[in-house]
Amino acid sequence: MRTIILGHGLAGTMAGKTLRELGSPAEIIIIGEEKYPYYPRPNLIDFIAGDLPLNRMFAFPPDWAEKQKIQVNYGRRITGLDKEKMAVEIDGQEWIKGDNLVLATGAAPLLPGIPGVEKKGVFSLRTIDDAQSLLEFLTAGPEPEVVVLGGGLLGLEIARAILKRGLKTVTVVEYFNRLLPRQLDETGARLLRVQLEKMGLKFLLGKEAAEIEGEGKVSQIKFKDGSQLPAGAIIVAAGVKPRIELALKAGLSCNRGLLVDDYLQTSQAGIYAAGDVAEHRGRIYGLIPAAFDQARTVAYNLAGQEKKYEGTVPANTLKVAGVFLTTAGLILPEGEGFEILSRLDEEQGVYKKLVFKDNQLVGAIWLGVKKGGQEISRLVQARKDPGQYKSNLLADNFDFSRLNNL
């Protein structure tokens, strides 16, 4: 029995790792385009900031795959897929055949279709090579004015990392009228902006880029309202798109992503998908927890231990440019029947918001404070009814162990 996994990011690596942990005797072959072993993508931010050297980027020791009896092929590109024969073509030269295939091809940066996006000085960030190219450009000559297109999680993290490198002018441009439009409401976004401005970041909100100008290399951005912004380097952090080209060419059913059922099997029996490429019940998550959950589900099904994927409650607990943030579940409820409790401390930079439906906790924002963030996230994922403690959850000193017996 041979399982071939396409992609050695989080989803591909975890699928292979879990399959072996489940005791599967299958031959496991992982094929990936990057020349480096698996590393968590958030490490790219620490690398750019100068906090993490290249040799400490990687998740596992150098001999990990060998000890697990997993064959990992680095720097190889899949150029063809035959769904009936369960075969893949590598680098346009050789075909290898398996008994099962797992597509964990991930996503690619979404570049806006505006004139000038191909100019020298325009970057995206998805790989170690991307990060190294950006750093080389930023340090090669006079300090450039840096513009980050995108005020989501990635854009803010990139901006803060570059600022930490010592560059003085970093501006974040966001199409919506607030930062983190998918993770924060207006109150939280405003508070976060104040905190980040204190660190030295600049912001332009409600702006849509129309053209990147410059002779040969970037010199400025022109916006649709006619305004302009000088720019010596531009980093695009405007989202990602699933890499479904291989699946489409092979005749697998796709929509925005590669369509999978509740067992994460594609339209072809024996071919599975996980991570940023997969579309499950009309949803593409693009989140680390979802990729992890999906990879493990695929592994269980490959090992003959039937397992359904019921979805992942969106949840993040992280530092956004140095500010602690936890968001989970439904934070911007629409319709009737919701109850919202919140607490705002402008001076301390703390904002807490809880969303209830039928007394169950279905969403939360925890900004500016770390304590309680993970506990709140777990409560949201469990749709917990906190009972008599509902109004106490926002207190700084609340003991979450009180909920264990509810």
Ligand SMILES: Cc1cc2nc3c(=O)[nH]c(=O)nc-3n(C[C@H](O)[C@H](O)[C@H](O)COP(=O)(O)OP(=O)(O)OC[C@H]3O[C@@H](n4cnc5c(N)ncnc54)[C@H](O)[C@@H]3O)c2cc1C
Second form
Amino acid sequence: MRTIILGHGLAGTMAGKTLRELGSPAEIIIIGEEKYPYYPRPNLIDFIAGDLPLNRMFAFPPDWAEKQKIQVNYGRRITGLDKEKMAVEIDGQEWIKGDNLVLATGAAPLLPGIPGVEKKGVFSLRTIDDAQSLLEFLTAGPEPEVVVLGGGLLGLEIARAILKRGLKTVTVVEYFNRLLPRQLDETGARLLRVQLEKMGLKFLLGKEAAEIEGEGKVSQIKFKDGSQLPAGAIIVAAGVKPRIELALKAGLSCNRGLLVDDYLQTSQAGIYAAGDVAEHRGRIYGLIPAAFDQARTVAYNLAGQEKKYEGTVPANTLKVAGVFLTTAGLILPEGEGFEILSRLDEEQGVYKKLVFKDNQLVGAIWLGVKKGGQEISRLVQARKDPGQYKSNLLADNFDFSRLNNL
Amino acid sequence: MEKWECTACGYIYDPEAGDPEHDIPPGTPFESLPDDWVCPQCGVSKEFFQKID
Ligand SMILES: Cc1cc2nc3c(=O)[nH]c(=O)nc-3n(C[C@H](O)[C@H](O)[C@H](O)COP(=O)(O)OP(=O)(O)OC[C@H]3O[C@@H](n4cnc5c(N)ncnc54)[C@H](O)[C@@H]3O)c2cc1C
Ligand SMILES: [Fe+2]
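Taking the form predicted on its own as the starting point, write out the structure of the form predicted together with the ligand.
Below, the chain from earlier opens the complete complex, with every other chain and molecule after it.
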């Protein structure tokens, strides 16, 4: 029995790791194009900030794969896929055959289709290589004014990391008229903006990039409304697209992502998918907890222990030191039957919002206070009814550990 | 003893359980974990953990 895993990011690695934990005797081969062993991508933020050296990026000791009897081939690209033969082509040269395949090819940054994106000085951040070329550029020559395109979690974390590196001018540009449009409502976004401005970040909201200008390398960015902003370096953090190229070519059913059923099987029996590449019940998560759940589910099914994946409740923590923000589940409910409890303290920069449906906690924003954030987030993920505690949840002095016994 | 949560993946470090798989005996407080200890679930460094209070 041989399982071939395509991609050695979180999903591919965890699928292999879990297979071994389940005692599978299968031969496991992981193939990934990045020339480094597995590392978690959030570490890239600390790497850019200067808080984490390259040699501490990696999750496992160098002999991990060998000890696990997992054959990891990194620095090699898969160039072809034959779904009937269960075979993959490596580096355009050799084909290897397996009994099962797991597609864990992840996602790639989405670049705007505007003139000038190919110019020197335009970056995105997904890999160690991306991070290294960005740092090289930022630290060579006179200090550039940095523009981050995208006011989502990743954009804000990158912007903050660059400030922390010591660069002075970092502006975040967002197409929507508020920050974190997917995780926050108006009120939350306004408060967050104030807190990040105090740290030295600048913001331009409601702006759509039209063109990146510059001779040889970028010098400014022009917006649809005709205004412009000087930019010596631009980092695009405007979402990702699932890497379905191989799957499409091989004839596996795809929408925006690679389609999987509740067993995470693709349209071809024996070929599974997990992580940022997969689309399950119309959702592509792009988040570690989902990639992790999916990878584990794939491993169970491969090990012959049938397991269904029912979805993951998205939860996010903004990892910017000094700002506490946790959001989970549905924060901007549309339609009938929702109940909202909230508390706002402008002066303290505190905003708490809870969204209930049929007494179950289905969404939460927890901004400006750390206390309770993780407990509330877990309550949302478990879709629990807080019962008798419902009316106490917004109180600052509530003992949140009581929720653990629900 | 205080539990700590990984802000990237949600893993919870419980000092009472430790992390025996990585030679961290039960009873080890988070603060005493070695600097190169990483999240056993997703692999991020210690800096990504937040105390649960
Ligand atoms: C800077 C940064 C910070 C993040 N922070 C968080 C966070 O705090 N919390 C969170 O939940 N999520 C976070 N994310 C998102 C998270 O990293 C992804 O959800 C996760 O990496 C998905 O794992 P994956 O294995 O599906 O995909 P990936 O990590 O993208 O791995 C896919 C791998 O497959 C390889 N590959 C693709 N095609 C081929 C091919 N043809 N041949 C060989 N190899 C191939 C790729 O090179 C890549 O190494 C962050 C992302 C970034 C970039
Ligand atoms: Fe983690």
